[in-house]
Ligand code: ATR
Amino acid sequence: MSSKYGILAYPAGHSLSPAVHNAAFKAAGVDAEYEVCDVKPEDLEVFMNEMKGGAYDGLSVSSPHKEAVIDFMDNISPDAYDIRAVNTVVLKKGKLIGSNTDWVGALEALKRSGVESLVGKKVVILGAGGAARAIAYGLLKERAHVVVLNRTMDKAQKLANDLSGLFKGNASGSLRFGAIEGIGNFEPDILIQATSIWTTSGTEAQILPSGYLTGLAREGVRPLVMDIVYKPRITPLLFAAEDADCDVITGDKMLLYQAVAQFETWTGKKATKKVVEAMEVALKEGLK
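May I see the structure of the chain on its own, in the form predicted together with the named molecule?
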């Protein structure tokens, strides 16, 4: 019998996930289909009960449901528990199991762009929402020195309080927080834009003071700059980064590799090169 998967979000209509996952299933010869599950927050309980009854074998979970679905899980993985967000659900023997592949996607995007080790690397994350939380988790796990800067300080402080005690045994990792205005005090090896600014305020908005990256470049400091937003592919920050001769990672990479990890969670199979390439092609087509 064909398996059934879906993207649980609201609104979910513009999601690229169906194209990406259906391409993966096809390339892997897995008999499965993946569809859009446009579910309003007030309908979540009914939907999750249907899922538990067997309506779906697995789900990708996106905004605004990543935290709310936790209440319906029979089991959640330690990473999703610590991040306090589930983006992947699988139905196993009638039980709903939640996990998080966002941090895996972010780390993989960094590694594939040539970052061999994150141990001791100075990383600034802009934002303190769900995405920033997952990325900070992954980086701490890899023993980086992480600074979370956010527009609203309280939220950055909460993130730091929640995550800082997690990897106590990791001698070289650390987590600090502050306001985005304080960016001038930092000379990171890696800068990650994890706010939703380009969506909430448009691409005319500025996340950092103009001249920050060119100022660093004049001192010979050129951070690797990653933006998790994939539309537009070259965001204003990445544009400024290229202008300052920094290497950049576009947001489609994190999207791709979190999806690869979901494929592996659901099917129990390693995503082969052929499968990953099929997903990449589908993503590229969807972003045209």
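Now that the form predicted together with the named molecule has been shown, please provide the structure of the form predicted on its own.
Coming up is the bare chain, nothing alongside it.
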């Protein structure tokens, strides 16, 4: 019997996940299909009840549902519990099990870009939502020094409070928070944009003070800049980063590697080189 999966988000129409996962299923010879589940927050409970009844075998979860969906899980993985955000759901024997592969995808994207070790690295994360939580969690596991900056201070503080206690024995890592307006006080080794600003507010929106990266460059500081948004592939932040001669990581890299982990969670199969390459091709085609 064919299995059914989907991307749970709102809005979800822009997602490349269907193309990526359908390519993976085909390459692996898995009888499954993956579709868009465009679900408003007020309709989430009805949708999740339908899933528990067998409407779907698994889900990718994206904004704005990563935190809200936890209430409908029968069980969640330790990582998802600590992060307090779920981006992957699987239905097993009538029970919904949530996990998080965002942090895996983010770390893999950084490592594939040449970051050999994150120990002691100074990392600034912009945003305090579900994706930011996952990325901060992964960085703290790797003993980085993390600063979370957000427009809403309360949300940044909550993220810091939630995650700080998890790594008390980790003397090499640290976590602080602040307002985005205060970014001028930081000279990071790595800067990660983890909001959905380009999707929700358009590419005219401004997240950093004008000239911040070029100002750092004049002082000889050129952070590795990563944006989790993959459409547009080169976001306004990445344009500015390239202008300042910084190395960049596009959002499709994190999307790819977290999707690889999702594929393995759902199918119980290792994603072979053939499967990963098929996913990469689907991503490239979708971003043209």
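For the two forms, the rigid core is made up of the largest set of C-alpha atoms that agree within 1.5 Å on superposition. Numbering follows the first chain given and starts at 1. All of these numbers come straight from a predicted model, not from anything done at the bench.
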(request) State, for the two-rigid-part motion between these two forms, whether residue 70 travels in the same part as residue 122. (result) no
